[in-house]
Amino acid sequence: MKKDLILKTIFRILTYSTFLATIGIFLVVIIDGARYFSIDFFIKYPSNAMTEGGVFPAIVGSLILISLGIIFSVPLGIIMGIFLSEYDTLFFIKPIDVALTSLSGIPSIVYGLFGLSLFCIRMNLGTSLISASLTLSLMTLPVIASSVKEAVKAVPVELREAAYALGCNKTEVISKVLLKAAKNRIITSALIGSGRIFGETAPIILTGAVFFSTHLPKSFLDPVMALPSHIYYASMAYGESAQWMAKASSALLLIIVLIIYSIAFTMRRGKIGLDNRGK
């Protein structure tokens, strides 16, 4: 007993310790940057060497790789994700399920160079948007299929058996009942996707992102700039004049994210969106 009560209490230090590390991260990055907020900030382009004006391109930039990549990424890993939950007994879903997981833990620089010889090179496509967009979706995909996979397996049994009791077939079954039932924890595997889409950095560095654009993009074939890639331009490669850009982008960044991030959690607790009891 006095064991459990050690090893509990070890625990329980390591959590808030890590706990309140992670929140001191966050604090130092937002407080730090969150300074430099202006109106120019958020409306005007960069410009002399990244020294003056603002991230505007960035965020649209940014705004439109997660719409793409939400777009490619969310119908197809909603359809695998149900897929390999309610057809596991095929021979084939096993090394798929395996091949998911294990693709969810490559490093994204493997993702990046994968596109850029693919969209890039091979189709032709150039360092683009698209390209962008479809290697983030690559990436985002297997995280998505198997939040799905879950969320559809976590329905109680005594749905699924009351809707086939009510003369539903299978198309039915899935569509009306799991999909409905499951729908907060779907959306939330959207949105932590969503998430992790807006931060990366190394993908959309070898497929679509460049260090300074004086228009928005006007076609899918066109480059464009991201908060994340912009960071990294701005620290690496402008010098001491341009680090308070990095800070503010970095903070403005991490403050999107994190509103993300706390919109799925919440659903995920169901505080958002119809209860999965209601109509």
Partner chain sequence: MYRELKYLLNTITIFAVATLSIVILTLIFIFMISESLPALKSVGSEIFTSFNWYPTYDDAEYGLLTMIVDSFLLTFLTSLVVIPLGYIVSAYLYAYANLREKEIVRSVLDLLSGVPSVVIGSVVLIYIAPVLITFEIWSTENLLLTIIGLTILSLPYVVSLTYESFESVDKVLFESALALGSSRFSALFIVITRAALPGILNAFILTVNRIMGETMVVLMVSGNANIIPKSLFDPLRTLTSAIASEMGEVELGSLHYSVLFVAGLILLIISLILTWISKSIQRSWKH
Given for the second form:
Amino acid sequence: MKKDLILKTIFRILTYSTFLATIGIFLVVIIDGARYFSIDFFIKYPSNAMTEGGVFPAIVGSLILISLGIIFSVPLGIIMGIFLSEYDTLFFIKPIDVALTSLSGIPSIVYGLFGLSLFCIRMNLGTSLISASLTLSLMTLPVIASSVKEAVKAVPVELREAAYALGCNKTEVISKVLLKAAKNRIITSALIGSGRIFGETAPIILTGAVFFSTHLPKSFLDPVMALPSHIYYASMAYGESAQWMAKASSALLLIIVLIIYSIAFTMRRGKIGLDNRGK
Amino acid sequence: MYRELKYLLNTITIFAVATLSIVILTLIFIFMISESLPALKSVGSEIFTSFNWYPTYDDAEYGLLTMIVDSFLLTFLTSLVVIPLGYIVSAYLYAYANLREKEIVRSVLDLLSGVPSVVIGSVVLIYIAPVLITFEIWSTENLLLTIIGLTILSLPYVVSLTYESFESVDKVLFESALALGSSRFSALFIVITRAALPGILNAFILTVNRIMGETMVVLMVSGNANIIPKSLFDPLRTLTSAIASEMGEVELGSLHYSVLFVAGLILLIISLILTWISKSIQRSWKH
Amino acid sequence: MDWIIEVNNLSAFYGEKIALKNINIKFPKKVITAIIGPSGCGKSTLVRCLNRINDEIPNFKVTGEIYFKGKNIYDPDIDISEFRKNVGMVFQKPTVFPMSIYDNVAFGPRIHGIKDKRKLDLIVEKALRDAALWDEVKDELKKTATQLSGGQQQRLCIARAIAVEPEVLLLDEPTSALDPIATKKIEFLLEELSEKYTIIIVTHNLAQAIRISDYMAFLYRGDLIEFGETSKIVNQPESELTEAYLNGQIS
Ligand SMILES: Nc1ncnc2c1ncn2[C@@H]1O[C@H](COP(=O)(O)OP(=O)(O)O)[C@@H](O)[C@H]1O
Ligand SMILES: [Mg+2]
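Now the other one: the form predicted together with its partner chain, given that the block above is the form predicted on its own.
Below: every chain and molecule of the assembly, starting with the one above.
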């Protein structure tokens, strides 16, 4: 059909050009930024107003943030997801579901404000590692919970019934059968959550990130440097001579996040991992 | 005995954690409101009616209206670009693309959805803004660049959601339309779009919510000037970027601090309204 | 005798898997031909080739030819929209569009360029009358079609298909989702329609095939085992396989 041929061509051009442009941009970021990678870049502190040195403390800071963030959000997210999937006949599932959906729509900057007022000020934790990672984990909680819910829901009913038939009670079915059967997709959820934590900037500049630090955090109450906030400061606050720093850090952050996401989505498609049920 | 105890404990744990979501939402509300109260009390309605934002002057003014207008304006303009573009890309994928194209584009979308917004901000700043200079446009932080950044950010999101709602319609409806001699486009545009309407509207609302709440891209490339832009090359400032850029410098507990919480409260309420709309669209279509 | 569709050496594949093996068949004009056979034997695949709707399935391939009134429908030059207009199709589950009854029936004519409201009104009324649905819905044409009962929906799909005045009507198990009363109505309707249209119906229900069809094609594991007049096949099947199927030994 002629109409289809014309539209197909136009739509294809639009689709291809947006995609190639977007991919092109990110390739440029990685290629252009990776030119500045060196041993020093990974093991040194930034110096001379961000124009020299490396991002060692930012990398370490981000790794600590992500680890703490996961410790809080992953277990809670998994339990919430299981609740939403397995107890969905209860009357108060609805307010909980609504609350979680609302939480997942709240802008990250609002989480930042909340973290600032609750953790930093009210709980007197100050601008610190612990405030930032608590804020990040609150923010990721609904993301993890809703994808765990989908994962657990996807486990075939027969598996549950077989377990009940063997005399398992509900929590045993959950811990012995469902969690194992949905393991891959739960790991995917956790990975997506951590990818999100790793790149999030707005909440941590309010609650725990500093633009410069001469030492690694000595306690949970110390503020940290983190990779995303470092990119922000390096691209905004300093001139041309710090631009390489912003480029290299962006490339690094992008590579790390893309790796996390690739693993996550490859696992979801069942290309690696143990349980290939479902098909 | 031990087994029953364990069952009881586990069940209690699950219920306790689940209720945590309500607790968190309530806490967010309480804290946002209580931190906003000082400003709402002592500055009053001026916050919402004044365009003037001079929080650090002796004779301080705390009008958020410019930023409110800018937030809506930016969201509106970006949606105008990203929603039709997202619809077209999804339409291409659904009605025309072959299996290979579908797979490649969808995997790329999955990956792009994870690109942190701070990276997009720095991309626009470092790589795209200089392009404008070659067109003799000297403001390298402006509305146009912000729209570009937000488009890159939200396109994967809107395409995934829209495409998924197309896919959720039974394929046989598409075939029925084709069997009547309809073009693929009409089959998609008239039949599938209508059948998938709640999902599509939901996708659009979630995208709007995302754009409205985005901070880093706006903070980095909007120019952060408290004016309402008159052209694409003017700078602007949204509620989100105002909070992010000024919170670091305010005196804790001051009026300035409190007004920034009012800005956050506005964002919170907008996002809750959008979530509520999205939920009720889905609900009304189920019956 | 006249035929309208001629299938020549048609083989069909889903990826590597073969679904139809070298089928040769000529569908006669203005009669009901039933395609029967155990499930998975390729009945749907065959009818879905006849209007090329199986092109929609990724990795689906055919070899051989299908001629519609002497033209090869797999010819790359063919205007697929114009061709499909001549070969209507009704699916297993009713596939009403999420719009009003009127708009459902008017969908085809509108696609093919009829804009005039009065003309559309006439077409819609005629199609609904032909599909024996007019009396039931004439007062609520604006009602959303999904509110109709299953049997009414299926008749609406038939009305929608005949509103573009096709020559052939393909039906893939159109009554398998319906109750016996609705099924009877559709069977009756098809017999009426066969005076004007060539009807090719896939059915899993042997009694139904015998009741309504003039010709019968029996498929087994992708092969066309037997094709001929229904009365002849029922009384004196040539193949033992057909006989076994008719006796209920294969299903
Ligand atoms: N979309 C498809 N993908 C792969 N194989 C299919 C598909 N549709 C049908 N088949 C296979 O082709 C064969 C014929 O199917 P079909 O024509 O639907 O049979 P029938 O309609 O007689 O039940 C079956 O073995 C079936 O499994
Ligand atoms: Mg079939």
